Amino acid sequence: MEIAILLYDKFTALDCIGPYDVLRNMGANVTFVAEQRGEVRADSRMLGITADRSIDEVTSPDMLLIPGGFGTRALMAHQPIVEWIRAVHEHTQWTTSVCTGSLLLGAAGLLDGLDATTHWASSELLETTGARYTEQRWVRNGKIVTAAGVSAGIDMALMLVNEIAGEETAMAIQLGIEYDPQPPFDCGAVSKAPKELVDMLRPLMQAE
């Protein structure tokens, strides 16, 4: 299986690396792709990942995965990327996103009238694309799957492995990466978090 993970300036690292570590363990050929080949810097600016292929070189992957990050907002109006997503979607078996990567699926017209998820701080922006925001870890509509913020990409990737390679493989990968979340606080979703914490964090998450 050929999997293309889109990189762009100011992507969020875990959005792509979490699913990458799950999907590569399935035996898939995972390629990082960007508008041009070369290093792409994450939103922290402290980390870069090399895109080995350009979007012109990748036209029909079996799976497309779009991570989130502050860079998605500017790309919503960047036609070369939006048109590439739309064209690639015609050939994929799976078209997926993590966090605000769903904004790009929406900008490409792929989420119109569909339930979808994203980072909670971008729920209203997602709905401007025609999607209906829902607070779930991941949402599937046929071959389109959107995951919520950052860490939810790992959950989505395990679901995809289950669909593609079976439950035993998915469980083996989960055990292999020892994915057994036990966070110290139960505030990992906006519906669970104190209002003052949500109010403090929301403008920071919408800063760019």
Given for the second form:
Number of protein chains: 2
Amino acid sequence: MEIAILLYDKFTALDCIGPYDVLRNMGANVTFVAEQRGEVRADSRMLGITADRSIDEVTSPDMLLIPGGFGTRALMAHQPIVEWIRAVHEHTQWTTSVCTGSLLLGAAGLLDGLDATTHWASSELLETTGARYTEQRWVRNGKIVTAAGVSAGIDMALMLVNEIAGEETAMAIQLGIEYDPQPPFDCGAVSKAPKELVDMLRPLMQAE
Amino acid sequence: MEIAILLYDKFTALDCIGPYDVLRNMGANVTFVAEQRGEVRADSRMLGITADRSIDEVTSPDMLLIPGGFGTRALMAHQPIVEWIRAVHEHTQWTTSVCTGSLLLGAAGLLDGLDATTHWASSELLETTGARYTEQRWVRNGKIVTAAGVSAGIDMALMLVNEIAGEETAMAIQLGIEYDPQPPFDCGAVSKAPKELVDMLRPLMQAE
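Hand over the structure of the form predicted in complex with a further copy of the same chain; the form predicted alone is what we had up.
Every component of the complex follows; first up is the chain already shown.
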């Protein structure tokens, strides 16, 4: 299985590395792709990941995964990327996003009229693409799957492995990455967090 | 706060990117470091991350974080890295590892006589360094903190933010990365997984 993960200026690294370290363990061939080959810097500017291929070189992956990041709002109007997503989607078995990556699926017209998710702070922006935001860990519509913010990509990827390779493989990968999460607080979703914290954080988390 | 994350040939990406995307959100300056500057390839060979600095350039970070990976066993006898870890540890406020990264702390003599953790499949190898393996999400000994396999680095990093920057910041980061984990199975630790799965996976997960 060929999986393409899109990189772009100001992506969020955990959005793609969580799913990558799940999906590659089922034996998939994962390729990091960007508009041009070479190093792409993450939103913090303190990290660079190599795009081994340009979008021109990757036209028919079996799975597309779009991470989120502060760079997504600007990219929604960037036709080379939006058109590539639309064209690649014609060939995929799975078209997926993590966090604000769903804004780019929306910009490509793929979420119109569908339930979908994104980072909670970008729910209104997602709805401008015609999607209906739902606060769920991930949302599936046939071959399109959108995951919630950042860390949700790990749960989505394990679900995808379960669908693609079966339960034993998915369980082996979950044990392999010792995914027995013990978060220190019960505040990782808007519905569970103190309202003041949500209000304080929302303006800081908007995609640029 | 200056945080150095060590990269080396065949590191596991999620081991460092989980903590990175937690720690950098408290305003820390995170630097990816390797024996030489430049791209370092992860254990899958399908991913490259840039080391922005060489170990010679980073001598006194406030926090050191050593990720695990299939390359750790070979590195235990590689003096330039082991000696750098030992020297840097003299200056740190925190010396930390994820997964088999603790094998390198052990090789540097930092875990002798201490409780510590690592990826479950490397527990015996860890004990050859004088550490006592414990199956916990993370183990703290003063300024030394070791986390369990791969995904455990996220939980450790949130604990560290709680210690360093306080509860409000740690909660904000947990909500910011929407860390409300919903793993599909309850098999992410050896004590919870079917024995046959553990036995099947153990020989495949040994550090090289």
